[in-house]
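Here we start with a single chain on its own, the form predicted on its own, put down as C-alpha cells.
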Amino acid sequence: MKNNIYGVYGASGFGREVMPVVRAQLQSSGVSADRIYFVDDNPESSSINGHKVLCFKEFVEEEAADRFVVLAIADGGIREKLAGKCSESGVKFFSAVANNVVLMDAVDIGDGAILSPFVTITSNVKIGCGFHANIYSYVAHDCVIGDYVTFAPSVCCNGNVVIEDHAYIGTGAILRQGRPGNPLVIGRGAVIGMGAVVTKNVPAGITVVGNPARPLQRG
C-alpha cells in the first residue's frame, strides 16, 4: 500500500471537500500525505491545500505500484466517462468514506463511492458504483440505487425507493417512502430540484421541483 498513489479526481469545490476525508482515511492505513494527489484535466495550480495537483497523464506516469482514484465530479455522466478513461489506463478505484458515516446491516455499495461526513445508510440497501452522498444525506431501508447517482447535501431518501442510474437529487430534497413491492421510482437521469418533496414516481430524464414535486415548466 505504501508504494501506491491515490488521487482525488477533480480539484474544484467538491474535490477540495473530499480531500480531507481521503487524507484521514488513507493516513489511518499508513499512507503518507505525499502519496495523495489532486488529479485535474485542466489544473489551475500546482498545489492545493498542501497536495500536489497532477494532470491525468502525469498521474498515470507517476512511479507507483498501483494507482487509485475517487471521482469527485458531481455530474454522473462525466463520472462514468472518466471511469472508463481510468480503467483503460489501469487506474483503479477506491471509496472515500468519512469516519463518522453510519452504515447499518446488509449494505452493499459499489466501487468508487464518496460518503461525506454525517451520511447515514441504514439496513438492506443496495447501491451501484460511483455513488455520491454529500453531507447529512441519508438512505433508509430497502432502497436500490443505480450507478453514478448523486445526492447533494441533506437529501432524505426514505425506505423502499428505487433510484435509477445517473439521477441527481438536489440539496434538501425529500423522497417519500415507498411500499414493499411498490417502491417510489426515480427514473434514469432524472433531476430532483433543491428542496423538492417527491411523492410520485419520476420518469427518466425529467426534472421536478417544488412541494409536491412537479415537472419543471421551461419558458
The other form holds:
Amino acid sequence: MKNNIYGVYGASGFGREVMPVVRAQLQSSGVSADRIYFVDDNPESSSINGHKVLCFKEFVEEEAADRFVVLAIADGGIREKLAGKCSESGVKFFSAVANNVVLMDAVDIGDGAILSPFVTITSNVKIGCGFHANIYSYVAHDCVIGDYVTFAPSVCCNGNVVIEDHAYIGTGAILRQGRPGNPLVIGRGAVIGMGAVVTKNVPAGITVVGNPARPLQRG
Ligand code: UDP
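Since we've got the form predicted on its own here, give me the form predicted together with uridine-5'-diphosphate (UDP) too.
Next comes the full complex, this chain leading.
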C-alpha cells in the first residue's frame, strides 16, 4: 500500500473537488498525501492545492509498486477513452467515495466511481464502471445504471429507472420513478438538461429540457 501512487485524473474544477475526498479516504488507510497526484494532459501549473500535477507519462514513470487513478472529468466519453489508455499502461482504477455517502443494501457499483459528498444510493441498485454522482445526488431502489454515466449535482433519480451508458443528467434534474418490470428508461448518451422533470422515456442520444421534459429544439 505504502509504495503505491494515486492520481486524480483531471486537474480542473471537478478534479479539485474530488481531491479532498480522495485525500481523506486514502489517508484513513495510511497513504501519505505526497503519494497522491493530479494527473492532467494539459497541466496549467505544477502544483494545485498542495498536490503535484503530473502529465500521464510522468505518472506512469514515477517510481511505484502500483499506480491507481480515478477519472475526475465530467465528460463520460473522455473518461472511457482515458480508461483505455490507463489500462494499456497498467494503471489501475479506484473509486472515490466521500465519508458521508450513504450506501444501503445490495448496491453493486463498478470500478472507478466518484461518489461526492452527500450522495445516497438506496437499496438494490446496480451501476456500471466510471460512474459520477456529484454532490447531493441520489439513486433510489431498483435502478440500473450503465457505464460512464454522469450525474451533475442534486440529481434526483427515483426508483426503477434504467439509465444507459454515457447518459448525462444535469444539475437538479428529477427522473420520475418507473415501475417494476416497466422502468423509466434514459437512453444511451441522452442528455437531461438542468432542472428538467423527466416523466417519460428518453430515446438514446436525445437532449431534453424543461418541465415536463421535452426534446430540445435547436436553431
Ligand atoms: N483532460 C486531460 N486529458 C484529456 C481530456 C481532458 O487531462 O484527454 C483534462 C483537461 O486538461 C482539464 C480537465 O481534464 O484540466 C477537464 O476539465 P474541464 O474543465 O473540461 O471539466 P470538468 O473539470 O468539469 O470535468
